[in-house]
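Shown next as structure tokens: one chain only, the form predicted on its own.
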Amino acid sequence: MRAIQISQTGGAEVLTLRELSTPKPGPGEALIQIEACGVNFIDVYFREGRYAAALPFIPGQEAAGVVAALGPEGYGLKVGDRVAWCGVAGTYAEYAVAPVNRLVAIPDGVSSQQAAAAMLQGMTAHYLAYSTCAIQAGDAVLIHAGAGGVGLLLIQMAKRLGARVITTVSTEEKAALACAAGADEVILYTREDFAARVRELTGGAGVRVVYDSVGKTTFEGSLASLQPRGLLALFGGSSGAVPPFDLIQLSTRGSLYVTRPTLKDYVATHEELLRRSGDVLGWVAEGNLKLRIEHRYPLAEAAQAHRDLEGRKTTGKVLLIP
């Protein structure tokens, strides 16, 4: 099979297309022929070495396709079933093996590309809005990178829960996308101080929660945007890691909270995985959660996909097509 392999960590150039042996499913596993795989910032972190992985490895943690073979005890599935998954490494390839209990059925009316686009980012938006800070009707929330993959989905879910959504973007074009997703106010952070603008928009009160996937360049402003006892949910670091800071700031700024959540802890049980994925894929099937998939790259162009993602040249979801 063809697969992208990383033999040393570094820039996008370390993503190398190779011919490798097709893996075989073990007990409780399935072999899936991949029809689409998602490209996410977590893949960049592993490529850079920010997150450790044994070398060499196949990157990617999200995909959808068709069950090609089952190992012993592969209960509940059959060859030909359409499935999606995330959080299992090795998806930048034509085939991958995944535990049966981490696979979810793709509903009728949802394509493999839609499923691959919805799993990781959709369930991330879901846990942020429904669990990390369970949004209540009337809450003011700030969502950074509102035209990104998670941002567009999180805006829709926050509006579904009755929030007033403020978001930040870099360009007018991205602002239009965030507005179309339902954002109430959009701030172009390239033109104004977003924290000052948030204070102005909220009459000085600040927001209940900031959902921050940017990290280094937004962290201070995110804290400054919060109301007393507000929560900063730092779920990514596209601009780099946040430097150390004195925790006393949380006290002096109003008894604030900071959390660094990750998806795996919010789908730790099979039941929770099925609940979150069922909501997300069900809303896609019903047409109540709109996906934006404008960036599809052949598997061989994985390096360019990473460059475009890191360069903030993409909006919505980025997919590789084997």
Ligand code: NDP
Given for the second form:
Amino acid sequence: MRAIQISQTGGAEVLTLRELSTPKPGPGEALIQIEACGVNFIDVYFREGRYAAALPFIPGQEAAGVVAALGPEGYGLKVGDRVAWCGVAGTYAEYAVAPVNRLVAIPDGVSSQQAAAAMLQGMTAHYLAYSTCAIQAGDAVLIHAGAGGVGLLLIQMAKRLGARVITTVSTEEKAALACAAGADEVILYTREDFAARVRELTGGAGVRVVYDSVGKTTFEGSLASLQPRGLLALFGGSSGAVPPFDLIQLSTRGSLYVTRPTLKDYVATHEELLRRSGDVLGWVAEGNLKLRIEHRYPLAEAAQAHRDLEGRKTTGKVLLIP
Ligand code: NDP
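For comparison with the form predicted on its own, provide the form predicted in complex with this ligand.
Full complex below, order starting with the chain above.
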């Protein structure tokens, strides 16, 4: 099979197209022929070596496709079933093996590309909006990178829950997309001090929660945007890692909370995985969650996909098509 392999960590150029042997499913596993795989920022962290993986490895951890073979005890599925998954490494390829209990059925009316676009970022938006800080109607919330993959989905979910959504983006084009997704106010954080603007927009009060995936360049401003006892959900570091910081700031800024959540802990059980993916894929099927899939690349162009994602050139979902 054709696959992208990383033999040494580094820049986008380390993503190399190779001919590798197709993996075989072991006990409780399935082999899936991949029809679309998701590109996520976490793939960049693994490629750079910010997150460790044994070399060489096939990057990627989100895909959708058709079950091609089942290993022993691969219960509950049959060859030909359409499935999607995330959080299992090795998806930048024509085939991948995954544990059967990490696969979810793709509902009728949802394409493989839509499923691959919705799983990781959709369930992330879901846990952030419903669990990390369960949004209540009337809450003011701040979502950074509102035109990004997670951003566009989180805006839609926060609006469904009745929040007033303030979001940040880098360009006018991205601002238009965030507004179309339902954002009430958009701040161009590349041009103005977003924390001061948030205070202005909220009459000095600040927001109940900041969803911050940008990290290094936004962390300070995110803390400064919160109301007393507000929560900063730092769920990524697209601009770099946040340096160590003095916890006393949480006290002096108003008894604040900070959490650093990650998806795997919010789909820790099979029941939770099915519930979150069922909601997300169900909303996609009903047309109640809009996906933006404008960036599709052939598998061989994985390096370009990474360059564009890191270069802030993408909006919504980035897919590789084997
Ligand atoms: P996005 O599509 O959101 O792309 C990242 C965006 O971040 C860019 O488009 C850009 O938007 C913004 N950004 C701001 N500063 C920079 C910078 N210096 N370099 C690059 N981008 C910058 O990506 P994803 O939706 O895939 O992921 C968003 C974030 O969420 C990532 O940090 C990712 O790690 C995290 N994540 C965390 C999960 C978790 O469970 N903890 C799960 C899924 C994702 P703009 O141009 O508008 O500033």
